[in-house]
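Just the one chain here, laid out as structure tokens, in the form predicted alone.
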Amino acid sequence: MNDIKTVKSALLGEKYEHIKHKSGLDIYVFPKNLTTTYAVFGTHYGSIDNGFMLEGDSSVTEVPGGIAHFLEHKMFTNEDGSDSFERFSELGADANAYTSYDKTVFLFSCTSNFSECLGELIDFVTHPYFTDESVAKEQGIIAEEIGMYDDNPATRSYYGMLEGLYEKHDIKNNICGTAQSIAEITPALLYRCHEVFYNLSNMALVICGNVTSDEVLTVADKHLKAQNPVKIIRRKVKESDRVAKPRTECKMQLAKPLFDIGIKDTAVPADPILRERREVAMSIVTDLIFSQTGELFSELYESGMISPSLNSAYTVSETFGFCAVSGEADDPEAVYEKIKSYVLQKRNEGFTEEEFERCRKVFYSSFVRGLDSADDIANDLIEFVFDGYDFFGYADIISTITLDEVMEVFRSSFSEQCFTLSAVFPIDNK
């Protein structure tokens, strides 16, 4: 039997239904009176899962870097020779997929033919088909994609930052892998990774739009077969409390130097609820420091040290966390020292209640605005599910978090040994 539970938020006036489907799949239906319906079918499996074992295995299975992304690419090809992208197009739907560090997601949006689209989504994701010939062809395609990323200065700068932050963690490696690593991928390895990570107990389906749970269940009951759940043991590495390298740099064809500054979070909680609170606090700190309305940006820009754009974000998962700041500067080293000095100064001085409240309210408003978008809801909800977060609880944390809590997190982080600078300079730079 299917177990259905309604989850409500009195604060937001929203609700969704969580269905524990008889097949073992968790399904989330978020009804919204919108013209477009959006569905995401994801697995808690990403680029960092290159070493794993199932409960009862005697040894760790090691797989080549980039295999999760490779598997995502190959899933759209069906055994009968058809392509699921083309099927979605025929149904009037837009389909796509993406692989991140810790998840792989397949999705579609449509204004009609929802049931047919959902059936297609479930079918091609749960029925893999690989041959030696198709894998070899894809290796050439993805090798070209990797080459394009390697030739992109912004990508090189970003991964240089990750290499500076982490010594052992697989997050430092390109999600696509390398030309050498993907050359080791075989149909047998792809089937093995699909068998382990595409088990329904490791997946979730989220639908947002003008649909009902009954409509979704009609399709799910028809297209999903029960599976025995698996318990995946993922390889974990012990990282240092300091960065692996304080500096990384390279030279490429570009007009102005690029930089990425990384700040390693060495106190990421294992408990998902505590991690959720820390994510809110760290995001507020990051915005307070690096916002384009703040004093640091004004000083850097008005003095001509940086170009108009300064981007910042805090990223966290169960096994890693970091702040990243990126931009353009004639002298990345000078910008780095200025930013580091300012961050350490604010650790001691703190923020005013007015600064904090303004930032907190903007953060909360941004989350609420996302509730008007089917794709924002679906993609955020599946991320919360895989991270063990409570979707509605996130809004509760933002609305109740205090300056004292934010400052406690700030002062326990951002130590000088956790900073790294990655820079890409023009080839003719002297």
Given for the second form:
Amino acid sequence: MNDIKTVKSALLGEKYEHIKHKSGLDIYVFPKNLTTTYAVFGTHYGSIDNGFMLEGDSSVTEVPGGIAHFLEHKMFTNEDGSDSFERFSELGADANAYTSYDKTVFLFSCTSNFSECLGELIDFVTHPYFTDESVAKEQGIIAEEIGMYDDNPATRSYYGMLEGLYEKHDIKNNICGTAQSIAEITPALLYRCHEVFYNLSNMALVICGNVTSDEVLTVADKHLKAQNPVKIIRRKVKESDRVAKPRTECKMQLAKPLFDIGIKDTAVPADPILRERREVAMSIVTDLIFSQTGELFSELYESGMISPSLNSAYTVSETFGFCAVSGEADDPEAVYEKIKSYVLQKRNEGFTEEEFERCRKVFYSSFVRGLDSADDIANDLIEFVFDGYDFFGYADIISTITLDEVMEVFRSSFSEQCFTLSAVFPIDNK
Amino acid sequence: MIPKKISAGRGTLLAIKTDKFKTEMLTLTLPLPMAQRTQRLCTLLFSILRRGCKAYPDIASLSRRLDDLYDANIATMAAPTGENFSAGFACECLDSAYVKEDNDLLAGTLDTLRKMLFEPLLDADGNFSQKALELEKRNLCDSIRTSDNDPKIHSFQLCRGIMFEGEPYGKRAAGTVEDVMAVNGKELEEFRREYLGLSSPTFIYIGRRDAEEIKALIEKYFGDFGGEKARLNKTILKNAVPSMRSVEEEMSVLQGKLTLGMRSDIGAVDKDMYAAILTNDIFGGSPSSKLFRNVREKQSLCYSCSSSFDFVKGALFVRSGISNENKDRVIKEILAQFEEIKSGNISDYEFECSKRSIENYYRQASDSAYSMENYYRTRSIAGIDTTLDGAIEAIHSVTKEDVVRAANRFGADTCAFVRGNLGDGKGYEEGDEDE
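May I ask for the structure of the form predicted in complex with the partner chain now, the form predicted alone having been displayed?
Now the complete complex, all chains and molecules, led by this one.
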């Protein structure tokens, strides 16, 4: 039997249905009066899951870096020689996929043939097929993809920051892996990863658009076979309360130095309810410090120390958390010192209620804006599901969180030993 | 959703009434003939206006004002369309129905833009401050240098520069670093006054309100925006040169970047325009395309190889990131795949997939205010009034014969390759430094 629960938000005037499907898969149907229907089928498995075992296994399976992303690429090839990209094209739908640190997501958007598209999505993601020949071919394509990212100064700067932040955690490694690591990938390893992580108990399906749960269930009942759930034990590493390296740098072909400043969060709660609240608090702190409204940005910009865009974000998952600030500057070191001293000063001084309330408006607005797009809703909802968060609860936290709570989080983090600077300089400049 | 077209202020309003979104959007743009001086001054003017105005005299106070309006957004726009471009502003904010207080967020956003545009912060001589201008000039020069150092952008610019030599379309938008550095505060303030009356504005609204209500808002805040209709450039349409030109440069990167440009005399109002859009999609516009399936999937020559079509200029560009040693093979294969289309070797699968893909694209555009605005603004400046539904019908009626005819109006014109000089085994040198 399928178990269906409706989740509503009076504040936002929206609702979705959570279906515990008899196969073991969690399905979420978010109705929206749009022309486009958007579906994402994902697994809670990403680039950081390179050491794992199932309950009952005697040893940890170690796999090469980049295998989750490699597996994502290979899933589109089917046993009968067909390619699922092409099948979606025949149906007039756009298909795609992406791999992040902690999830792999396959998706399509369509304006017709929804049921056929959903059936195709479920089928190709649940039916792996790999050969030595197809793996070798994909190694060539992904090596070019890695080359593309290696040539991107912003990507290099960002990964430099992660290397600075983390000593052992797999998050510091490129999601695509390296030319060496992907050369170690074999069909047997891909099948093993699929068997463990593409179990329906570790996956979720989210559909947003002009669609009903009944339509979704008709397809799901036909295409999904019940599976015994698995309990995955992921390798966990103990990271220090300090950054691994305070500075990382390299030289590349570019005009003006780029920088990424990372601030490690060393107190990420294991409990998802507490983590969701911390995510809101840390995101507000990040915005209060670095947004264009604040005095830090004005000072850096008006003095010509940085280019117009200073981007900041707080990223968190079960095993890591950090705030990242990126931009362009002639002297990244001077910007770094300025930011560190400003942060330490604001930890003592605090922010005003007026600044805090303005920031609350910005966060509320951002969440509401996201509800205009089927794409944003589906991708955000699957992320919330894997993180164990409450989707509408996020807006409730934004409405109820207090300045005192935000300041307490701020004062217990952002210490000097948690800062790292990654910079990319032009060749022959420094 | 068919836009309602009425006059508003000194221009035309296209209003799309819909309750699909929790936001409202109003854009104000002036269509202008493409000229480096205008584009350079527009870029500098827009960036200096974003630094503040009399009412909100610095970046922080202007940002606070917009944050108080629930993070309302005022973005500047300067988008090319053939030999012309549209320059203006996009105001986007939450629909006031989704906030607790009684506050017309759109009116507040328009009021802020009016203050930025009509009441700027000037020095005692009535000019923009030299200090602020120097910073913005430096930022613009940085962005020019950044483009020059990005192999993908540089390859594209190289190709365009040769393909469209002597045509406004081929020139770099803002000109050179020297051109930018020569601008002074007086010239910029004179340009601001000139800009406000340069041409008849196009206003596009997407949201829940009636066109008449938006017309009243426009007339309240922007009744004096725009002026005489500017004489726009006629788009220059030319066929490709008889023999493809090639250019190659080196950069310190791993991967080579290829841009292969093709030209046709198919413009925005040509009977083959929709057939050319379909030709591009069959060639390299989607995962079902010949380039994706043959160059990437069958031959594993690259990660990315796709094409795009500028329907106003009749130009098609193939762009790919490849290993240096594959350059000749990739160019040969790209040209061979286009010859297939010219010869009519288009499978039913390729033809039908491309049709559905484009139809799907137009249908999906109606789910995004930004996509709809972009569609109608671009077509408005190109002199086309086809709605999204009209475009779907037009694509639907294209035949394979139409595609073959359109493809035969294209020729390979210029191939630009930026060779990655670290790509021959040298690689990057790492320079980590521990403290």
